[in-house]
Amino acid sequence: MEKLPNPFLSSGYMGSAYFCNRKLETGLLTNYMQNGIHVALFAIRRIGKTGLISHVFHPFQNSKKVACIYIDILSTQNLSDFTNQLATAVYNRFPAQKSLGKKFMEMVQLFRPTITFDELTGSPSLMLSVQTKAQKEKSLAQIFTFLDSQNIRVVFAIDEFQQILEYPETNTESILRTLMQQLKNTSFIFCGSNQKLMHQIFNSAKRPFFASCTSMHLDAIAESDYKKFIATKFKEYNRTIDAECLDFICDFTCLHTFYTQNFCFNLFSKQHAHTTLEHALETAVEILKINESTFYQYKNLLTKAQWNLLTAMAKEEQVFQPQAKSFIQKYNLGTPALVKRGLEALLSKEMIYYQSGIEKPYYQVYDKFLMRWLSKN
């Protein structure tokens, strides 16, 4: 494969050469997948869960024994949308020219499928004509059952799975859990970026998916691994980068995958033979300046109290007790009740997140560039 002009990707997957570490997570997820174990993958937004799934699926892309199918259901509004997304993903994985693809199209003819093509990408989409509740459930069941009956192992990765809680069909969880129990050769990787809702689905004893999956938590890549990756990529393009520059990158982006990759993309694009801390500082200023208009738009979406709370959290970076008297007084945030309402609003808007599952849980601003911009203004 020919080298990319820039080795730092903030979206998409271009092979293992451009993928940083995740050896432990890759090994675990591959093992679970090959042994038919269902997985609930918990990860905050832009930390690299989609990239990890692509990395794990990549070796099986041409396999005749294992079919890996990925769908992102964030844009779906109901069970019909979900079924159409699923049918489209299956159709793309098994083209109609292939024998299994032909069988699949014959199977879905009952639901009078319509094939359309995206004007920009040319990618096909499959839409099934289902109206009643019974038809919706039947079409979904038939897709899963059809694939499960073939002489292959099927792995579905369903991204932004918490979206099913927004469906008007309030029994979607029960439908999917029941279908999942009936399948023998099919396993699932359920992942989502809204930690609170994902935990509701999989960790509440009152919900259908309770104790149905093995949990995996995706954290930031270790600093030493990321520094090694960045330095190696510069070296592969006959460039060097200072150690203090690497320190700054990791600190500035908090090792949050999207922001680290984005920063390195911008820094690398300057094409310095030797990259120094001064170059990194210049890049940081440029990134914040470019995004400034977006940051002001965020401000317009929040109340003054919410914006003040967000700014205070950015300055602290990690907030362990946001309703503590010392924190409230330090930033003149009003009352604990006002801060509590502000936290709830910022969490619902996904401006901040709560890092749980560790010894000392904390709140942090989601967008690392916004966090740095707020902390200096």
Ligand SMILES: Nc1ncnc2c1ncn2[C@@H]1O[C@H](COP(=O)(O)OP(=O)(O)OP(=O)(O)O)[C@@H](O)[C@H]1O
Given for the second form:
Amino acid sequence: MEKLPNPFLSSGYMGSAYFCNRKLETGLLTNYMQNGIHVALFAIRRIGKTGLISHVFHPFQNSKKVACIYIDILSTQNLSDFTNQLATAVYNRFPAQKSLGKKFMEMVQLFRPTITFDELTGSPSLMLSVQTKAQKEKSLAQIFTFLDSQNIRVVFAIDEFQQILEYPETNTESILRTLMQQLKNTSFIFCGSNQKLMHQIFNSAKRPFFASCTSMHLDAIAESDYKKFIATKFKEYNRTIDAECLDFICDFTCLHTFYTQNFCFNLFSKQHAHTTLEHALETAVEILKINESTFYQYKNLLTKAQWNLLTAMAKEEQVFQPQAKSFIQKYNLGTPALVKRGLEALLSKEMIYYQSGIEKPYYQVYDKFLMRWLSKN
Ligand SMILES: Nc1ncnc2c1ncn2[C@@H]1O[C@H](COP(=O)(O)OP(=O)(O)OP(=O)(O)O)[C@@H](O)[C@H]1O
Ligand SMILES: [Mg+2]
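Here we have the form predicted alone; I need the corresponding form predicted in complex with the ligand.
Starting with the chain above, the whole complex follows.
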């Protein structure tokens, strides 16, 4: 593949050359996959869940032993949409000219499929004509059981899985869970950007998916690995980058993958042969300026008390005890009860998140650029 003009992606996956580390996670997820273990992947937004799945699936693109099938169900509204998305992904993985693809098309004839082509991308979609509730469930079951019986290991990654909670079919969780239990050669990786809803689905003892999957948590990439990756990419394009500049990037973006990538993309696009701290400072100012209108929109969506709390949290970077007297007094935030309400609102609006599962859990602003902008203003 020809080199990309800029090696720092902030959307999509373009192969391992543009993917930083994640060696341990890749090994672990590959292992789970090959052993047919179901996985629920948890992490804060924009840290690299989807990227990790793409990276893990990549080597199996044309594998005859393992079929890795990815669907993103964010745009689906009901169980039929889900089934169509699934059928389309299977259709694309096994083209109709090949024997398995042929068999698959024969099987779905029962549901009178139509194939449409996206006007912009030309990519095909398969739509099954199913009307009744029973037909809908049957078509979904048929797709799963068909692949399960083909002498091939099948791994489905279902991204933005929390979307099923929006379906009018309120029993979607139990339908899927029941189907999952009947399959022998098929495993699932579930992930989603809304952690609260994902936790509700998988960690609530009353719900069908409880204890059905192995949980996997994805953290930020280690600083030394990220620095090495950034420096290597600059070098591959015959450029250099100063160590203090790398320090600044990691600190400014808190190693939150999307923001680190986006920062590096902007810095790299400046085309300096030798990149210094000064260039990084310039880039930071530019990024904050470009995003300013979005930040003001956030402000309009929050109450004054919520905005003040968010600003205080941005200035602190990590807040261990937001209801502590010292924090409240330092930023004049009113009463602990007011802060508690503010915290809940900011959490539910996903303006902040709670970093738990570590020795000293803390709250932090989600959007790292917003965090830097707030702390300066
Ligand atoms: N290991 C990595 N190396 C380089 N870039 C990465 C890596 N992981 C992710 N990225 C980049 O960071 C961006 C954000 O990652 P990704 O979309 O995978 O996050 P996510 O956790 O799925 O986010 P969301 O919660 O919004 O779905 C991606 O578009 C990708 O380009
Ligand atoms: Mg994602």
